[in-house]
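First comes one chain, alone, set out as structure tokens in the form predicted alone.
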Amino acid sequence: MLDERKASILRAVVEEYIQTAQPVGSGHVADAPGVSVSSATVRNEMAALESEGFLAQPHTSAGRIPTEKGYRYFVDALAQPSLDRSSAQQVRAFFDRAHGEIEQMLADTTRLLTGLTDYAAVVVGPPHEAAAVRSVQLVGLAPSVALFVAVLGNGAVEKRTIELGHDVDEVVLAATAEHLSTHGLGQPLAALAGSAPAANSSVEAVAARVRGALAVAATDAEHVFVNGASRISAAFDAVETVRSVLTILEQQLVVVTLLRDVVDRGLNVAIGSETGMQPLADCALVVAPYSIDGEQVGTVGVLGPTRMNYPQALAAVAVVGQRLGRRLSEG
């Protein structure tokens, strides 16, 4: 535990080198709100804290810049953030008028944490299989090439592709549909890939081939949704850093365990290596779980620099995984 004179020097050292990406030196911090000692003081107390792990010295005559160490200490000593009033008036707006499918609702999610925080945002849906069917429908696309349809409770909706392998007219898949509505409606769409076989066997034909594509969707991945993924560039000096980040955004197997990892460690922070990839060595991921009438489902977050806003990036996604939970236990 750092003494109240070195908590403070590190915490300006911290606020400035986020603002600046610079080194920072001894006359800045002296001049800091809350640091009221000399530069010479401040000079002695930053070795201190460089022999201690929190600060480090890229160069002999350079300032100091953060550690992990030393970004965990400012992060954990926090005081609850919260937004800013216009930005806080940007999230309740965007909730205010969220509606429609929940895939959308969740995409536009990630662009309004992007905005708020101008790092890469990162949303976890919810598992559509436990969601119960509220409609069924087959839309004939070709000959033998079907669209079902399933509109669920939570607001999503399941669309599959199903190949029929032969000539379907419309009759058959209005039937198959009805059937399929008689033994799914209400149950969790996971239910309606075991549902009863239909007596017609042209209905049957249809309704085995639906069944099959919803087994083969249960097996998927969750949907995840990221924007800003540019906005790591703008972040970084060396190009294989971003092209590490980069291709560990756009794989969303990756993305879902690694979030997931973070909340199951208690973490709403994970700085560096606390991330457990090599690859977000100089990245942060701030993350909050969000829930659907009481049940954890999915997950928001933003990554960033390890020299991020942490206030800022800790407020958002707090206050909207909060919000996007309100809102989708409305339905």
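No experiment lies behind these values; they were computed from the predicted model shown. Residue numbers count along the first chain shown, from 1. Take the two forms, find the largest set of C-alpha atoms that superpose within 1.5 Å, and that set is the rigid core. First, how it differs from the form predicted together with a further copy of the same chain.
- Residue displacement note: Thr109 has its CA displaced by under 2 Å between these two forms (rigid core superposed).
- Comparing the forms between these two forms, the C-alpha position of Asp169 differs by 2 angstroms or more, with the core used for superposition.
- A displacement of 2 angstroms or greater separates the C-alpha positions of Val139 between these two forms, with the rigid core held in common.
Please give the other form, namely the form predicted together with a further copy of the same chain, since only the form predicted alone has been shown so far.
Chain only, nothing else included.
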């Protein structure tokens, strides 16, 4: 799409702008390694790149800054992911040490990503509904309140408070758990919600309430971990931008939807308006799905300014996603 010279000029502009956040002039580009023509030639090419929509001028007689299209081209054709040695080492060390609860590990993964990239990090956990149930239990908390606890194959625990409506004996609770176990073990949680009724009527009364609780709460089942929101305020100096971006990050459902949308479109980078969210117009999102046993179950990502260090972010997100998937596949 762009000849080699234009491409190298675009690359130089993007790389310098990412570093300095200042419009880049032809002189600087001409000095850049990989560009071996005079600044006058660069000026001509930059004018062309501008009319083609890859660059923009904040005002006449200023340098150029990349447009979304410019970043897009950079990401698609010019940026190759690269992770410096110490970061790679950091990732390796992290996953070698990683152990314990899955939630803790996912939360720690966001910290790892913020540490690597200095951008806000997001990790969407595997959906609980999909995982196979390993254990079902009903524990009485009060005479007419019980807690449904299901342990899932991936180490997650799903629980629901069950209002029983009337006092129920522990024996009945145990029988109900037994009933649900025989019909639900080894299957996803969702299967429990539609499982066969129990013969015993008092058991079935409780089982029905459990099914109801499972059906209702299935919607908020996505787990998302966010970290490094403070890095957003370092990336922008307009306090209003910071506020609106933070507001987005606080809405877990929005974040999940956003990540899923991007992944579903087959992208690994969403730049500015590509995110589909107006407050993220100055942001870019770099994501990578991760898989457990070959099946995509979640996403890791970082959110930073459009003038983001894409090579670094792409590499970090890719390697972390891959290692996380591998680690979770081990169980």
